[in-house]
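One chain is shown next in structure tokens, namely the form predicted alone.
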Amino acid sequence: MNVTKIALPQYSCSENRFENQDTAEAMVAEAARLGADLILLQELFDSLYFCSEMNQDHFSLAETAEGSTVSRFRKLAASLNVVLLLPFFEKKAPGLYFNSLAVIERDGTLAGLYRKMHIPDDPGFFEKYYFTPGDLGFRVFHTSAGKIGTLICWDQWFPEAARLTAMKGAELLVYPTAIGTIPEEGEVDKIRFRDAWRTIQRSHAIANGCYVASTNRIGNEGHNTFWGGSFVCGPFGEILAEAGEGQEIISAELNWSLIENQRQTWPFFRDRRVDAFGKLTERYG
């Protein structure tokens, strides 16, 4: 495919994960009655964001890849003739738990998973206690709609991330995202983290000459304010599509063709400096 189109669906959570469930597996039939080839979820897609407690009990939302939630968003996927992203809470074994992304291809088989490398610790945001670090790596899909890099939410702060990632042949980043404000937080602290949010995934875009595409959920749950702003960017960091702050689906056409005569424009693979990025590998200095 020369040019795929890709959604993402923007939407609040409740309680219900079932309710949650019944709202995804709607918009995603949605998106695909719009033409999207590729639709992209929200970060922990079907649950609230139970990372702003410590909460023993929110364990019991973790299943496996072959557990019912994965199974039926397969199921969905072959029926809609659709490549899904699908972010859950997945059980490995009992105490090992990952923030994981199911990509599941047009005919409904698993391409695969990949597990969010970095875990943040941070009030409102306790993921630690949560999710162990990934342990398959940076991964990059070969699908049936594009060749894509799978990260989440907190990876994208990590230029590191992005530039393996694409190097691995990604054309197309995705960062399935829950961030928003705490109450310490007011509206100008907002207005500053959104636009750094935006503005850092625009600069993996750009750096790599890919398309990037992010979409993060809405709505008041608990000590968190969610507020949006899902977004498709292009190769030259340009804003394709973006959502307010209200449930909605974006969408935007990626044009594989693109990405060649960006590279050769700035070519930034090409003038890496290899020989002189030892150092990367250390904590600091």
Given for the second form:
Number of protein chains: 2
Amino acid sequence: MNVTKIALPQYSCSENRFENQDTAEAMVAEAARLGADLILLQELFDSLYFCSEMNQDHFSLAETAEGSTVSRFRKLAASLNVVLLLPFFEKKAPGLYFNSLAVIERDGTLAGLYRKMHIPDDPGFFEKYYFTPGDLGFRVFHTSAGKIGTLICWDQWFPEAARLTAMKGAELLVYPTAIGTIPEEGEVDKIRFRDAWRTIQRSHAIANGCYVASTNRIGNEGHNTFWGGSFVCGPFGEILAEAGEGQEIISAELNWSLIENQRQTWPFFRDRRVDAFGKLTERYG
Amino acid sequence: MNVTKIALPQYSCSENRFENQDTAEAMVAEAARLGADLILLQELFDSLYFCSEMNQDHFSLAETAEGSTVSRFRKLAASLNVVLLLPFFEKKAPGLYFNSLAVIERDGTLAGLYRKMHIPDDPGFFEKYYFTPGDLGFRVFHTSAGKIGTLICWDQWFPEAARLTAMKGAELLVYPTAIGTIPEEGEVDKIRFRDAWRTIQRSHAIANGCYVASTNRIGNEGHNTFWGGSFVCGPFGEILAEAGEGQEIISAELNWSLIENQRQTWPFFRDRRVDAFGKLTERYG
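Same protein, the form predicted together with a further copy of the same chain this time rather than the form predicted alone?
In what comes next, the whole complex appears, and the chain from above leads the way.
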């Protein structure tokens, strides 16, 4: 298959996770009806962004990859014949939790997991309390809907993560996301932050000659207001589809046959000074 | 000093290198008169972009760092009391040439050299014929006008170069540049390429919480048309000053006291997964 149609459902969540799952399921079904082969849901797809506070109760939202939530969406993917990227709160063992993404093939098999490697911790985003940094490394999945490099939210600020994922063969980098502003931040901040967020992700497409897709949530959740703006861009960083701040499904066609030409004409992989990159494994200096 | 005013003179070059030096000198003097502390000239500042063809004659343009060209501009910097970043075609020995940048302090001393680490080679940009890849590594210069990380043109496409330079303490990354289109590329290509060029450089400011300044040339030189668009951006990637496609000097104030706050609120240096970055020294896989 040389072209994949990707869809990104963008929606808000409530306290009721089953209601959120129903929303997600309905939007995935609608995306499939519109011809999408590949569907990317938002980070922690079926709950409020609970990391806005430190509350032990929220650990009860976590499930294993064999739990009922992933199972429900594996069945959905199979019934719709789509590859589904499902970000979820993963419980590995009591006291060990990850911010994860399940890659589900169109026959409902679990192709594998990615566990968010970079974990933020800021006022309103207390993720280091909940999530252990990912222990599976950077990953690419050769699916029936393309070679998909899986990354999650905060990973988007780290060019190293994009590069290592692209070096494993990814032709699409995905970033399910939960990003927005807190009350101390005004409209000017939001415009500036959102443009920086969009710019850094577009840059990963440019640097690596690949597609990028990013799904963000919307809505007000207590102190956090999520800005939506889910988008798909091509290997020049050019925007192919972009959402506003409301509930919607955006989609774009990913033409895999363009990737090799792109990397021949902009041959960054040819020229990386790998002999001089050793200190990238250091903190500073 | 907590604020530096940087200026970027943007001009076209002719066949006559002394005329080009006169143009550069006049614009540097004008920038100083306007209050600039720090002035960044364009790549290969005093010649046509001779790499548009392979011609052995052009090696005669190269000079050592002790040659008359750098000496002339060291005297100029001292006379104007400015820090001057002078990109030039460096001859190290017969048969050994670099695409270099001289960092000149405001008293006219040569603070040091950077030699372009990543060398392009494309139709119209035959740089691998002329230049050996830089052998001095990534560099930062703690000057009287700020902590300046020196990079040149093609380096701009490599996030690794920006990161390693920032990790050495740079609060400003500079990219003297010669980029444009060839006749096979139309207006749509130009818009797309130029936006990608701008985006990737803005992303380095964002990822590293620093300023970025990029000076490009203008004008038609045989098959190459250079698109100007020199710019300075802040650590959100926000544009502080930007040139069009004509001869002009742009300037911006760099407030160094903002950098620490930026990196505290967007703490990317805190979270880099250096334990998982080892493969960045590999080509692929």
